[in-house]
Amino acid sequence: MENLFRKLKENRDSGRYPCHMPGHKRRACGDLTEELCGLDITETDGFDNLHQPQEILLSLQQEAARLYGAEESFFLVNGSTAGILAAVSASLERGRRILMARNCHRSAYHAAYLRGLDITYLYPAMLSEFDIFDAVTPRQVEEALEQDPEIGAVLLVSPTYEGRISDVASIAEIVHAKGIPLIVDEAHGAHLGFGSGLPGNSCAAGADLVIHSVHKTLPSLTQTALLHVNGERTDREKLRRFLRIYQTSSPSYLLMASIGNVLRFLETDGERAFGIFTQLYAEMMDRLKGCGHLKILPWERGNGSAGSRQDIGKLLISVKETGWTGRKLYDLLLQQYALQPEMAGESYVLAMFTVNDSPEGYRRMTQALLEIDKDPQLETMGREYAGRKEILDFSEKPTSRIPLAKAWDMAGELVELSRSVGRDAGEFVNLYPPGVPVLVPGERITENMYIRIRSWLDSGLTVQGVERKAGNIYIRVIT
């Protein structure tokens, strides 16, 4: 396999001055060092060129869609972004209409929009006892699809955010049958398939379209993302148009160079390296069934069979009978235990494992929590919780009264948060991390989507969408 970071170490050591860009010309400036601008170029001889590769790039994107079992693969330095936004505008001529899960990241929504799309939503199950989404059933995906005749695509996320799997395989089953492709965003998924007991990825199950973001769930650096394509279901130089739109026409060589790293190491040290990291995730995992206020969302370890799972990696602790907020929980692990989590969400806090942990990560979180299940205040406020109604609806779906691609372009106005009930967002609102809206431009703002967001903000947690103004809440509304 070509090694593009020693071709870099290379051109650096060679002699040759760089009378071309980077303006850095390999040579160290304030904080910037020289070992990162020595290795940072731009397409000069003998680096090929991402938008028309012939050469090395081509090479090691042919070596990346050999690994995932695509036809064909493609460097993304926008991050999965780019990878989602080329994959539904290439999938559907403007004004057509998506079947697109709800939990999907905002980059799906601004595909929509800049097509003029309509959308079909699909709702995946509430796994209430954690208060996150399951993943979209085959059934939910046969039943859309009978209803609406008009739908061009279908795309959905598999790893959810939390680690919820679909059933692709049976899911690009009932696509195909309509004569329609499937685009799955598994870009918390890049490490599926590379070790035994391990779910397959999305290509082998058949999607027509998979975006992975490689930084994500494997050691590569942040923005780097491969998309696949596989069968006659897509238009591949529409696809490469609209790569070329959305992705730079400046790429970054240690971005590239990284995703090639990765790729040597799943085809040289793939198979060990994920066998250890199994073992110490099912041990952390078995450790902590010994929490008796926390609660856990078990990992269930699978072979690709049907029906919805839990991924390795992902550690989900919700504090939901507790009387504790995800927020206190993450503060705490943060400031006492100096362990910094993924994300807090109102009852829960999401940390992330990947195959590049180290044993003292596993020990360190794995005592953290158990210590933190020990406190007596846990445990009152645990027996105060018990009975309490919950407050908020989280089944509620959203109505639509004006269309995305529509309703994104009008006339809007801020408003006091609390004075929103009944208008038409302006604006998306969601939690970030993950980035999947709550609430999309055109949808009716309603009493419990209020409370919903004003729980959020007084939970300490980070929503955008809203306004701080003298020590006011505002949300952008439609005129």
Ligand SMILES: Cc1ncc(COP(=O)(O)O)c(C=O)c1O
Given for the second form:
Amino acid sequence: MENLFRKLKENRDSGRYPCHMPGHKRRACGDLTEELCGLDITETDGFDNLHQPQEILLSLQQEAARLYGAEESFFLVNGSTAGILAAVSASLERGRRILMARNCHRSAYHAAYLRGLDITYLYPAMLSEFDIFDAVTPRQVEEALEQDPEIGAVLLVSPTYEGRISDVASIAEIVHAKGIPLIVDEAHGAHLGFGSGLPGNSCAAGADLVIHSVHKTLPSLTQTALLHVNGERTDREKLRRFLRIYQTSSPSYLLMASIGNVLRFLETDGERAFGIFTQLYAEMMDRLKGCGHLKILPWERGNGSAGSRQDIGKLLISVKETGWTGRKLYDLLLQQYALQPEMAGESYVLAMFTVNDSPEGYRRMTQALLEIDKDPQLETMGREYAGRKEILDFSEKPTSRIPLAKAWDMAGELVELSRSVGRDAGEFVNLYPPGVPVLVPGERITENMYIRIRSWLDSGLTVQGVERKAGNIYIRVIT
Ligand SMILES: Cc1ncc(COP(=O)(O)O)c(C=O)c1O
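Take the protein just shown as the form predicted on its own and give its structure as the form predicted together with this ligand.
First the chain shown before, then all remaining chains and molecules of the complex.
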């Protein structure tokens, strides 16, 4: 496999003076060190072109396709976001209808907005014990497609942010029986298919378009991702066109070298590394079965070949039964144990482990949680979450009077959150991370939705789509 990093180092050491971009000219400036700048180039002689690859980038993309079992793969330097935008845009003509899981990332909604798509939502069941969405099931997809023959493509997210994996093979059969493409946002599953006894990826399961954030679950730089395409249902020229539209014309070679590096890692060291990963993760999950108050979303090695499965690497710790909020556990882990979790939800904390974690990370997290679990405060510190959970209806399906594509362009005004009930949302509202909207422009703001957003804010969670001004919270509504 060609080595883009090595080529970048050779370029740095070649003695060729850079009379070209980037403007740092491979020299230090302020906090930007020569070490960082030395390898940072964009397209120049001998380095191919991302939007018309013929040399090293073509060869590396072919290696990606081979490793992931795809017919064709594309490097993404703007994350899975760019891949989702391009996949959805290429799959549907303007104004068509998409069947889409409600727990899709914002980029899927943005694609629907840009292409003027109508959306039919698939609402996965709630795993109410943990307050998270489960995976979309084949039956749900089948029913939705039976009800609406106008649907032109299906988009689902698997694994979900919290690690729920769909039976993509069965879903692909159902979707293909209708002659339409299946897009799988597998942003959190770039590692799937690489460990023995772990589920395979969605290319193997028959999906037409699969998007992987290699930066999320593999050792690669932030923003690096892959888009894979299979079969005849995707117009590849159109896909390339949209990739040109959504990706920069000056791609970072550092990012692309990082993708190449991870491909080489998977090929040369993947089996050994995934063996260790599986062992360390399994040991941690086993030891955490000793928790009496904190509840861990269970994971079993090779847990079933169909239906919902839980992905390796996610550690979801529910505090629902303790009376604490997710934020409280998050802060405790951060401040007292110097462990930085991935996110805090209202009643849980999510941490992530990958093939590149050190044994120390598992040891520290395990010890911290076992210690916290014994903390007498856990039972006596008040009922922060318990009081609220009774009134929060997580299963609410918002109603929309105005399609997103129209609603987001309509005139709006900021109103105080408490006065927004009964109005139509003018902006997305979501927790960040993960960026899954609870409110989409055009959807009616209900009392329950208001309570839910208020509750997130009171719990100290990061809510996007609301504005704070002079101690009040405002939300944009359509006028
Ligand atoms: C399910 C899902 N899809 C897509 C994305 C976007 O990925 P990226 O950050 O690589 O653009 C995210 C980001 O968190 C995500 O959680």
